[in-house]
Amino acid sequence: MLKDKNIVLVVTGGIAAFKAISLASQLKKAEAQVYVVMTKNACRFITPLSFKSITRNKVTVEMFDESDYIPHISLTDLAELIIVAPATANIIAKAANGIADDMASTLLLSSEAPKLFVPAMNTRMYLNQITQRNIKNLTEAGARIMEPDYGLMSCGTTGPGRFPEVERIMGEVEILMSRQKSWFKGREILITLGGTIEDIDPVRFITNRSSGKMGLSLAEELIKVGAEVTLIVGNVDSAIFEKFSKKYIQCTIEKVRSAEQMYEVVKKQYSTCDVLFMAAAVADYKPDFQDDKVKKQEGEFHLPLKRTKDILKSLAKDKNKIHIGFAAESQNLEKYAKEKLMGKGLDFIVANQVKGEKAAIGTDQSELFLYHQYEEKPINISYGKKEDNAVTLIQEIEKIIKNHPK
């Protein structure tokens, strides 16, 4: 999404200002072109030539030099996007005033890319209602402004005014450059992602292999193309987990263990959701639990099992509403699918292999089949890595529900 974005980071005089060192770094593994905007003050904190080191592009500080080169007109007409980080109460001030007294300031007044802006300051500072009302201003504007984290401060205080984990910055980023004109925009999206985990007795319980990967992948991609993302998470790899909550604190998160609790809370947040994924590892299956541990005995063990609710299938499904469901088959997959999705009064179902070279389940990667009712042959989705595919399976949806608005 980055590669060869032309993006300016404008580092203000901060003592955040070192932090925007990692922030210039993951822009330039992401393949984006940064060119960096300092403030006088900014050169107190960190020098210009640690970024010009980064991103291989010269650093500007004054408004002119002896060149021909006019930095705030270039810089203007270049940048895509402009991220301010961080944003000191003075540069959202003159910002908000239409104040143009040096490099920095004149740049953001005179160009139209889109703006983002990282405050990190003192609490008192961030909290004061002029510092409120610029922010206000601002965001009226146009501009996006994050919400800096809490925590202790350089000075001793302790609240909000913290600068914000670089992955979170890249989150923002990237929602910023992504596509502006996708049917899923400003639509709420509700998705179920993770296995079940039905319990034995206090000690055992069984689940499936399921890493949560894919549901994750489609909510990153959604929510960059500006949907309201809703997830009801199972148990899923707690390191990519962790990694995505970081990144997207705006998306509504709701932890469940149970194939009963995941009915349960999809019940109650469905009739605000305009689609519905259902990626998740339900479990068909569990037991009866046991208040006690259950003892070893000689001979076999039989663990009797009884169904559990199928969710789909048991919704009573608004027609204003989209469904998708998953298939994870280990044969006749076409068979399978199809009967899921005439079934369950699917509009869509996403079919892929269990076993074999190409199994998705607890891997990075998968081959996709997208099964809908205005086609008998799927849309085969290339063996590749699952955010990647997540990419192709929403661009694939969007074309099949604007071809088919009905």
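The model shown is predicted, which means the values in this text are computed figures rather than measured ones. For the two forms, the rigid core is made up of the largest set of C-alpha atoms that agree within 1.5 Å on superposition. Numbering follows the first chain given and starts at 1. Compared with the form predicted together with cytidine-5'-triphosphate (CTP):
Core-superposed comparison between the two forms: the C-alpha position of Tyr126 differs by no less than 2 Å.
Once the rigid core is used as the reference frame, the Cα position of Asn90 differs between the two forms by 2 Å or more. Core-superposed comparison between the two forms: CA of Gly142 displaced by 2 Å or more.
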The other form holds:
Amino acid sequence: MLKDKNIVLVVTGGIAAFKAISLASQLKKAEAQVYVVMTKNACRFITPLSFKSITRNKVTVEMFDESDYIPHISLTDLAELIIVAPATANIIAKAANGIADDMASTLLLSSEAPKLFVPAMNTRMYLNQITQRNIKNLTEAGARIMEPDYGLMSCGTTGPGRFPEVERIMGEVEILMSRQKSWFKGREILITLGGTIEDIDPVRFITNRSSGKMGLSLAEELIKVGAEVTLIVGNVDSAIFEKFSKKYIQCTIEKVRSAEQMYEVVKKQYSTCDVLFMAAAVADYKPDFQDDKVKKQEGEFHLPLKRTKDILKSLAKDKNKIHIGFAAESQNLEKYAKEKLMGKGLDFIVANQVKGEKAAIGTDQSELFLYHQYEEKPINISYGKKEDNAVTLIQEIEKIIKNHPK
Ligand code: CTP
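Return one more block: the form predicted together with cytidine-5'-triphosphate (CTP), after the form predicted on its own shown previously.
So here's everything in the complex, that chain up top.
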């Protein structure tokens, strides 16, 4: 995957700088072209010659040298991926704030290539809220920041801040490179998310606990791999949604309230989509809306409910498109997931638990089981952050789609 890819490795001045040698060596073994940029402080820990010997390419330290080209401009154009390893608190702060006062920071500001930061620093510096804020800002600007390893540091303290194993960094590199040639790139993706609201009267309604977080995490990952994403958004956690919609203004978003409205909007958008992710928690029943507020009476009150239309089952008929349903279950997960997969004629169903320790509804974490038409056994995506699970889910779906083209 890395063969002949132009990768710029930025080495900054931390004690872990020497570990970047084995990273450069692994990248070379994977047949990438590696161009190293070092900060002046990095040169105090390790020499440019060490990297030159491994990469067989010139190592750049100065912004301007005697040659007839400006290094940061040519590396900016050349880079298909920039890895900053080790990334000190200082380079993270500069990159997060747009400071360009040396070769490394200028390259980071001027390049549009995907960026991977591998922080390695003293635990207190890493946990300092200023560094954490910078990491958050860089992440929001689209960079990938790895979590450092936990353990005994060279300064004698124990905590997060150690340079990760090179294998783990290589795993991240592969994810970033595969994103660039994703099957989803340029495809039209329709995602429904959040819960629907079924009004009873002017003041009351029925809804569910869906936050929309999984759908938004999927949307974010699909945008990153270059897909054209349209969202149909029901009732969602407003803070998460506001943050998303400010960040991804290019994304087409339609807000809906009820299952019926969601049906109408999906119907309108369906014909142009390549893939439908039906991540919304759609109400199966709705009351007859009362124009006036329902008044209390003596005795029990019964609310008659009617079935809503099953959006997936009734619309998802085009066999050239890919249909992905979601199943939230409190028991018999496998049985129900498979029934929904077959019963609704889906390509995939993503199932998760809504009861117990790993409950996924309205929370930040989930454990997923991806069922698909062609295999008896599901793919298990272990309990973790929904953002991370969205990345894995998209990769797994992509692998299966590539093996079973329509
Ligand atoms: N779905 C839909 N239209 C509905 C209800 C659900 O398109 N009226 C979609 C959901 O978005 C999800 C999948 O169908 O992708 C879930 O299947 P479903 O059988 O409807 O799940 P539940 O509503 O949870 O059903 P049950 O309560 O029977 O488990």
